[in-house]
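The chain that follows stands alone, in the form predicted on its own, written as structure tokens.
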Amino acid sequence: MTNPVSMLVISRDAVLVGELDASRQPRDGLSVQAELGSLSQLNGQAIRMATGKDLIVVQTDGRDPEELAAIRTLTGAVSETAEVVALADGSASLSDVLALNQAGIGRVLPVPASAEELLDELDRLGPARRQRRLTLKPVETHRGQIIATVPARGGIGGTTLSVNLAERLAAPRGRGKNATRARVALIDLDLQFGSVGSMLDLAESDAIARLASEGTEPDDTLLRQSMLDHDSGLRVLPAPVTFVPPDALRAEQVAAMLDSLRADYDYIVIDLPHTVVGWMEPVVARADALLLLMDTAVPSVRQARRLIDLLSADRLTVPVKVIVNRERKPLFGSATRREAEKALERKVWAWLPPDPKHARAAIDQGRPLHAVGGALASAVGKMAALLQSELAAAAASERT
């Protein structure tokens, strides 16, 4: 490896320190020095040991004023090219993480179960950090594309669409060494009835509830701490397990969340509730596509029209794409379809066929539709490809 990395680990975990000491060269090109203790206990020794290191990892407590003061001293003394990472236990709150960020910590990771787990996580940080040290020219700011699913009514299948569209967007493209994979985040903002987590058989999470109760504006570190990994490659922020009011979030919090996610992901898929709340404004303002899901029953069409008018009130060119769910596209223009498109003053962009057997199987198994197959899985796959193509064309048009 042409860019060797030196790392200092300061931890109160004697087992972790012992495991790191036992393998002085745990990774190709990575040298590790491990010290037992806390940052505040080591005082000036920590700065001496950190001098010349590329990566400094400290197990610390964001509620301890002495630790925070020691972090500020350390981050002010090390090289600007060095990265300081904190290890925090599971009881750390969002405000604790914010305190660590404000003291100069770049990233906050959970305390690992083993040295191997820590090194696996740091391996993922290393290449990006080394590139920052070696690259002198400015790097273009990444801007991921936001796709929000808006159901015209409850029970129309909005979450099923959000989950499976996100899974298809995250699927590999190409084969072998030429395969690429988009970075996709899936966010469940149906605060009271969200089921994204259960559909993907993920662990329960109350990160959004904590965010709402503490009133903090999330940054990239908080989001990385809160999001869950799915086997498909998705990173998921589930709806809260505990009850929260539908308007528990503030628009500023949602705006900060979306801006942070756009810097890290290629696509951000947001599952919205069918009720309209104030914090949805920044979603609509930033969305590259709003997928309005409905059926052609008269009440559903009327509600869809009201939603289009509401969403377009402050943004005349709001990118609404109308999707009819659980109905096959008519071979010939039916009267029902013509009446619906006339009422909406726009064409139906896509049709999703009824496929209750496979939809139920996917939900019961906690797996994406692609894993169980069927007509609906095929239709969502084609929709994902079409959406990618249209979003890419729109982004290219903006750059010219």
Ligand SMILES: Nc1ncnc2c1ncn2[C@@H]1O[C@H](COP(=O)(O)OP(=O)(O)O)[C@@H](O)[C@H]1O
Given for the second form:
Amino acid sequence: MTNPVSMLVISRDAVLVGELDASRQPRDGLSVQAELGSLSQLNGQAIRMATGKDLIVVQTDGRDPEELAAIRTLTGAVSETAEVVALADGSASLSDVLALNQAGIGRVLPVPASAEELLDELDRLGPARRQRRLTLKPVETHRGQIIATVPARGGIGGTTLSVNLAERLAAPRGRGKNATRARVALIDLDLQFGSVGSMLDLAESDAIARLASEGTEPDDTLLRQSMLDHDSGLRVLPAPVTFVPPDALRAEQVAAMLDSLRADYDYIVIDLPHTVVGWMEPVVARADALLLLMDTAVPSVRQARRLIDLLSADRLTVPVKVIVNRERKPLFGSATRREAEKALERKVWAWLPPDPKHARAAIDQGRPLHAVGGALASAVGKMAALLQSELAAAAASERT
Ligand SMILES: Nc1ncnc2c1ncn2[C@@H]1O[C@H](COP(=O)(O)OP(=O)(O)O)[C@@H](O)[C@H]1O
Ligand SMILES: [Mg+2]
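What I would like now is the form predicted together with the ligand, since the data block earlier showed the form predicted on its own; can you produce it?
Once more the chain from above appears, this time first in line as the rest of the complex follows.
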């Protein structure tokens, strides 16, 4: 190991614990304490053992609520410079990993075959750990809000919404010297049919295609270099122009991307495809608003319902806001509206009117709706203002 480290390992694997125990100082400058059992079994004892250690390795999965509670207690109790690593078995799912992350675990590693393998793996972790600590600061002091558009079907207007909402969020507020601007990133994650770039008349970019083929996790520098500037002040990461499969990204890559963006921007708007893929998990987990876009036709309502169930599976409260596109807000008495809201078990948050003339003009000119005007543009503008105030209120209540 590069730095002298004191380490605590808690594992249910008697062989692993035995091997580690047999060599109390298995490598230069590394002292190891190994305990047999699980975190929730050891409970308060574990925290005492963890005190003063700078690396705590716990074999656990994110499925047992008791274990998760014990992990939260542990990660809350150890010093800020200490890292807690989890060892999860091969059957751990993305949502298990996510639960572990949310409980304060920095890294999840597969259960190693031997003590040797574990130490090798932790050796590799060394530099990443230091790097993480360096980048942690801005994340703590600034956390941008993530808004994702989830279309219930193709062609419903998801990209139109993402692009124009992002453009409105980036518009200057106030006048003259006092004008302020939010920093807004627009990310096109509709890997196959992404059209954000063409709607804003931007150059092509192979950044996402490269990420997909290289499999690496994007860092701040890469993202800064890859994002394109739009006249509106928006910074945009377009979808690939070459073919990539819909599941070309890994959840970890998307998670790293979002975490990095959150430190640099006030709002991160994500345009999602209408098919559900695994890497959406970190988007859903981090989203401050999920804009579910639909119409009130029966198949669309059904799909919206399915999506709400899916999005809610991993989170107790999902910030879903239902938006109906291409329909004017009907009267309360409207049967279609009542039925839709009943099926969704929630109210429609916003209605966007049909406005084919301006929708078309904006696409043809490669400009945002605001630049061409019309009813849709003004509805999106109002919606952006409403969203902004609701997100500000949510952030404020989170702080208190
Ligand atoms: N409210 C609207 N009124 C009229 N046309 C719209 C409206 N919203 C979107 N459109 C048009 O519908 C088409 C599909 O929109 P798009 O945003 O690409 O959908 P998606 O990203 O969900 O596939 C585009 O031609 C767009 O201009
Ligand atoms: Mg689209």
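Positions refer to the first chain, counted from 1. Note that the rigid core is defined as the largest set of C-alphas that superpose within 1.5 Å between two forms. Predicted, not measured: the structure shown is a model, and the values here were computed from it.
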Any CA movement of 2 Å or more for residue 15 between these two forms, core superposed?
yes
Please determine whether the C-alpha atom of residue 362 is displaced by 2 Å or more between these two forms following superposition on the rigid core.
no
